[in-house]
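Take a look at this single chain, the form predicted alone, given in structure tokens.
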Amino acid sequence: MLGIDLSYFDGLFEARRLGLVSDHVHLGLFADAVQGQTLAMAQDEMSMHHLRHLEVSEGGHVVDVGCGFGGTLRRLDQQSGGLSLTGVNVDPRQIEIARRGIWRSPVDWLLCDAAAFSNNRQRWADAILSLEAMFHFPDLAGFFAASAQALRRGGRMVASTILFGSGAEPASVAVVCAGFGPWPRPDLGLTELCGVAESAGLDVLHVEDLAPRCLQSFDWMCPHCPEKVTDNPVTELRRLFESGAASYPLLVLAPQDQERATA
């Protein structure tokens, strides 16, 4: 796994083998107006929400950095034709699962760190996606720089992550980071995140916090939080979301024009 410990995925691999989880390994996006939403349905809606912001055009090259079990790329492949797809992950086990089955579009699978996915290639991607994966990335500046380098003129990037606010309970944050590590920057804030992206050559076009619509996901994963902090990372992540101390920002980005990027 390229020196990165993603051992919390061990349980997800077993659950996937038993058919207990789908190809999505992220929180769901629930809507109050939709009755009977399951977690799998809400996870699919989370993927669709990202893809709607991505505005993929027919014939485009789409890259998913931190592709997990391939659920979002597969959703895109099902709804759109004539695409070129690339899935990026540091974990060969996840790529092995993601590549299974029938794909309508050609797919390249890259086993590498998020900051290395472009491999010095210039202007080859039309759209870049990273769904709920950036909190793992040890080199965010490198990832955004690689994305700015990879995107063609007129390209677009959609990326989401989980951030903790200044009022977050330190003990809960510690449990979450230990259980869902690597989580190298638990202190990272939205202003700094946007600043890193802009310094790398990307304009931030839109930001929205999806946290309120993620809350119901935890009803499918763990009981309500007890009064005292536990050693369960899912429970403590729920506590942080319920207290408003965790946010789930989605960023829509685009490459800066060449003159501005090199100024």
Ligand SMILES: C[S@@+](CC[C@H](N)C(=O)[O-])C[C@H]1O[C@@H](n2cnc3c(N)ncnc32)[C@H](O)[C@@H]1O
The other form holds:
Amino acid sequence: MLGIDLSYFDGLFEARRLGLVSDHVHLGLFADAVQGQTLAMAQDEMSMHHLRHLEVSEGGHVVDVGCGFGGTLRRLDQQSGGLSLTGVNVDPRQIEIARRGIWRSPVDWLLCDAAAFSNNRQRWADAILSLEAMFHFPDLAGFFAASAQALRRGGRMVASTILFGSGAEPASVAVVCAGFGPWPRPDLGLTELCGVAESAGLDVLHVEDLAPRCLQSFDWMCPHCPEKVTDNPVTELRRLFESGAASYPLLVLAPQDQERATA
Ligand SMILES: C[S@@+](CC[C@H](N)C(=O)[O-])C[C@H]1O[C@@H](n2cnc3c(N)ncnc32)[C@H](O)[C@@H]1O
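Can you now output the form predicted in complex with this ligand? The one shown was the form predicted alone.
Now the complete complex, all chains and molecules, led by this one.
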């Protein structure tokens, strides 16, 4: 697995084999006005929300970096054929699951780190997605540089992650990072994240925080938080979301104008 320990996935493979989890490994996006939403429905909405921002055009080449079990790529494949798709992951076990079944569009599966997905290739992707995966990446600058290199002119990128604010309870953050590691930069803030993307050659067009709409996800995953910090990473992530100390930024990015970027 390219030397990366993603042991929180071990239980997910068994749950997946038993049909207990879908092919979305991310929080759900709930809407206040909609009654009877399940976690699965909200996870699908989270994928669709990212895809709406991505504005994929017919015939485009779409890359999903940190693609998990391929849920969002498959959603896209179901709604529009005639695309070229690439799924990127460091974990061969996830790629093996993601590639199963029928795909309408051709899919390349790349087993590599997020910073290495575009090695030796320039301007070949129309859209790059990364849903709830960047907090794992050991080389964020390399990931954004690879994305800037891969995107064609007029291309677009949508990337989301989880960040902790300065008021986050350190003991909770430690439990979350141990349980959902690797999490190399728990201290990373939004300003620095956007700065890293801009230094790599991407303009940040839009930022939104989806955290308030993710909260209901935890009702499906764990009991309410007890007063004292626990050793359960899901409970502690819930505590950080509920206290407002965790955010879930979604960034929409585009390659900087070449002349301006090199000026
Ligand atoms: C929380 S899961 C999200 C999966 C998927 N995006 C989804 O929404 O279902 C995080 C994903 O990032 C992948 N990942 C972790 N470190 C990575 C790295 N260095 N490069 C590429 N992918 C990585 C994991 O294997 C996992 O698939």
